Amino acid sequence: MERKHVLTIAGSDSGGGAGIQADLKVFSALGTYGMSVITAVTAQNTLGVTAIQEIDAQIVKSQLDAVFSDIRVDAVKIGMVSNQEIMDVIAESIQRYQPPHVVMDPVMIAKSGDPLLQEDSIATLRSVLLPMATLITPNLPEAEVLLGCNITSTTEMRQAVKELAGKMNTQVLLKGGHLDGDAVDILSTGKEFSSPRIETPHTHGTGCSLSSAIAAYLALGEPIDEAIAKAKEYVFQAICHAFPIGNGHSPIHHFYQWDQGGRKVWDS
């Protein structure tokens, strides 16, 4: 079987939970090939984000076209692109490469409740970038910042879900883990996901690790629906076999499947 190329476009989490290294331990742990665009890097642990430093849109645009041009990819996912110049740069080597899939997570708040997306950039995030995805994966605060307006229950989940996805032209995977109760997320055709609630601090990178199973379940051939499904159980797997690292948020466990000394003790 040939194996599956997935890539990422997002920043570098230092802490290993979320970003760039998130994404690339979820490829792997999905049997796809990942490769990687760094659009910033980020000072971060588990208790926060101590410094940002954007890469340069030109690096940008040279990381995309070295992928790109030498490497067939099946499925793109967008995570933390801060800036607008850096924006232009996405949508244009999008536009022009035309990978199949692509899976924008509209990363503005770190966990930790950094804000990760300059302000005068939402609007460009807004009108350029989320209506080139197949599929944009906002959490509540997110999606309250693209329709300005407040989100407070699952029905207005199910009209805000709607609402976006006609401001976008695209689906929208609707986020609901900042309500009470179990987490369930809407999918703008009305189909809804729901996992229960763990109550643990072992979450951060959650929204990046959903957003890059979905991509490398759509390159994996999966439609929409069976890769939002399989990829929400994955995450929820993950944080059910999470273990403390740090003071703060700890990470996900990414390779739970290969845990007790590396011999895999799960199988979808």
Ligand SMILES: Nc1ncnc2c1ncn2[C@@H]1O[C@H](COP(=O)(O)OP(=O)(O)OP(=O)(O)O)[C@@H](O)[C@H]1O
Contents of the next structure:
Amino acid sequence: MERKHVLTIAGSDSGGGAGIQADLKVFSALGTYGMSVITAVTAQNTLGVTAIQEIDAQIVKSQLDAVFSDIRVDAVKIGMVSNQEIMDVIAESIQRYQPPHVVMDPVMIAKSGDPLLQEDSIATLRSVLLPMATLITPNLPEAEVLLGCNITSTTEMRQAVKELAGKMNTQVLLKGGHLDGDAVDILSTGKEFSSPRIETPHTHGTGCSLSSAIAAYLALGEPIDEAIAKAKEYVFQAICHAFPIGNGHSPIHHFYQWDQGGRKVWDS
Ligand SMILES: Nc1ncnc2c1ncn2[C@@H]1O[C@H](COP(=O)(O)OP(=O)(O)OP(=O)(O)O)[C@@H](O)[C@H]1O
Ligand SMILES: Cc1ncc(CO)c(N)n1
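Given the form predicted alone above, I would also like to look at the protein as it appears in the form predicted in complex with the ligand.
The next block holds the full complex; its first chain is the one shown before.
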């Protein structure tokens, strides 16, 4: 079967748990060929982010042109994009090369609480980048910033996801990882994706991995509902099999094999 190619446009996490590193691990685990355009380098570990170097927008553009001018891209995932100049070059390149699927995780703040987006870039994110996406995957705090209101329950999520989709003119998957109880994510079509909540501190990289798994499954030809359902199951298993590294929130785990009956066996 023809190998599918998936591109992540995101920031690097030196600790290997989120950002580019998580995305590439997901792409490989799902049998796709992964490529990366790096927008920022973060000095980061399980405890937090200690420094950020944004990549020059022209270098981001050169990376995008290098990939798109030579290699077929079946789906794109966009993660951390911290300033307006970089947002503009990404938007131009999506417009120019028209990849079939664009999944955008509007990353604003790391799980550790560290900001990953410049405050004055939120308007550009909203008006330039988000409308280019096939699907956006905000978590609750990000949706609150985009909508300017509080979302405190699944009932409020149902209303908020519809409003966001209308405002951004795109499909929205609102992630409920930050509420209590079952982990319920709601798509703007009204479809809900639920999994039991795993009581663990080791959830670093869940958001990055969910959006990159959705992009990979879309590249593999799954319809959007199926791509989200499979991506959510992938993240659930990856949380279940996380193991502690470092002293803070450890990353989720991306390695499984197939047994002789064709079933996935997660390494732990
Ligand atoms: N403890 C948990 N148990 C089960 N599922 C979870 C848990 N935490 C998050 N999820 C699921 O993981 C996915 C990512 O959601 P989350 O709300 O954590 O994203 P995020 O805040 O963007 O992540 P990140 O902090 O990595 O950016 C969602 O499908 C969510 O429902
Ligand atoms: C580089 C990077 N992207 C995204 C996140 C979101 O958690 C993170 N912590 N680091």
